Amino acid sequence: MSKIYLVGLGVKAGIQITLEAIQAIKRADKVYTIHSSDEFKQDIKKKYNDHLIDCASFFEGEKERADVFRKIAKTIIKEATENENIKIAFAVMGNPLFLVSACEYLIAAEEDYGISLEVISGVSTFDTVLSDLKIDVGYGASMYDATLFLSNNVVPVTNIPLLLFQIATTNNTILNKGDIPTSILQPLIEKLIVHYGAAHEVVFVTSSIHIFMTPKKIKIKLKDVLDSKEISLFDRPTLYVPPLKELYKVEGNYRITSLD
């Protein structure tokens, strides 16, 4: 039986890849990858496996993101079904089970096509955003894809933290090329204002993707978001909406008032 490894490479290129991920890549007969760093892809090819296939070419001539991810999944499935006992790694940024559509297609195909599939976890944007914000959401939190948050008419629970991912593609299925205006966020901001109020402060967080990049955090009131010149949606930030009142924290509970 053929084997497909869904391999998470972490968010920071080259320094968050785990030993488990490296082992899976080394064992693979072929490695397909989606990654924004050409330097890192060449590093994988040089250090771990020279049978590397860059999926950047799959985006050429396509307009819809979903079409690209289906094309990638179909190619990997075909490779696995036509070559008995082949081992294929599909290596992606972050965690393969955190908002990577091509991995969802592959998991859905596991039983249909008689493929053995294994997931190798990696550090995701969810992890890095929590680190950048220095918050612990283990006591309760909500998290959504921004488009689904709108289209499914989700009513936020305002007394726990809210994280909205993929806001740069809010209500947009087309591949983004170039600047993305903050005006696309208008329906999202209007909805949040209804539940949190116009003066509620939120944070746009862009995690660093390499060691020399500093995480970017923009704290701003909801009413000022659409006119902001600081927010760059092209950098793919995550939107953090703090709770109106935290249920699980008592004011001063974690304050050390004296070292005596």
Ligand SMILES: C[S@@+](CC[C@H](N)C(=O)[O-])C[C@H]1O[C@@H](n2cnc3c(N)ncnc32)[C@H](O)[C@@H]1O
Second form
Amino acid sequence: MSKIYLVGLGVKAGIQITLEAIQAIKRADKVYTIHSSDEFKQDIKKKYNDHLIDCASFFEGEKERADVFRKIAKTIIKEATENENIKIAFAVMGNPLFLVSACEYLIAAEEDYGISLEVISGVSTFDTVLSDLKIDVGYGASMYDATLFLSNNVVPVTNIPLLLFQIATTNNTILNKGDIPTSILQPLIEKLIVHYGAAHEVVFVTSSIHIFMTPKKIKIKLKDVLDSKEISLFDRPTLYVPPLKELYKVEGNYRITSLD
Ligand SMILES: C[S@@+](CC[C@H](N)C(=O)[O-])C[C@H]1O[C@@H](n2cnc3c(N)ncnc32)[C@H](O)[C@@H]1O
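Having seen the form predicted alone, please provide the structure of the form predicted in complex with the ligand.
Time for the whole complex; same chain goes first.
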């Protein structure tokens, strides 16, 4: 039976890759990867597996994001079904089971195509954003893909932290090339203002993606977001909306806010 490893590479290129991920990559006959760092991809090829296929070529000539990810998943499935006992790794930034639709397609195909699939966790931006914000969301939180948050008329629970991912692709299914204007956030900001008020302060967080980068946090009132020159959606920030007031006290298990 062929085997597919969905491998998380971590967020900080090259220094958050786990020993488990390295082992899976080394063991694979072929490694497909989507990653923005050419240097890191070259490193993987040189150090761990020479049979590396950069999925950047799958984006060429395509318009819809979903088409690219379906194409990648179909290629991997085809390869896995046409070759007996082949081991294929699909290595992606962060955690493979955090907003990587090609991985979702592959998991959906697992049973239908009789392939064995294993997921190798990686440090996700979900982890790094929490570290950058220095918050523990274990006591209760909500998180959404920004487009889903809008389209499904989700009513936020305003007394727990809210994390909104994929804000740079809000209401957009087309592949982004180049700059993304902050104005695309208008429906999202309008909705947040209804629930939190215009003066509520939110944080745009961009975690460090390589060793020389420091995390970027832009604290800004909701009413000022659309006019901000500081926010760069090109950097793929995640939006943190702090709770209006905290509802955390549970006897014997409460959030610590001071040493006293
Ligand atoms: C396609 S998803 C991939 C997530 C990835 N698999 C993971 O585990 O982190 C991309 C989203 O992750 C978040 N993200 C990616 N890079 C980030 C960064 N450097 N800082 C903060 N959030 C980031 C953003 O919300 C972005 O829209």
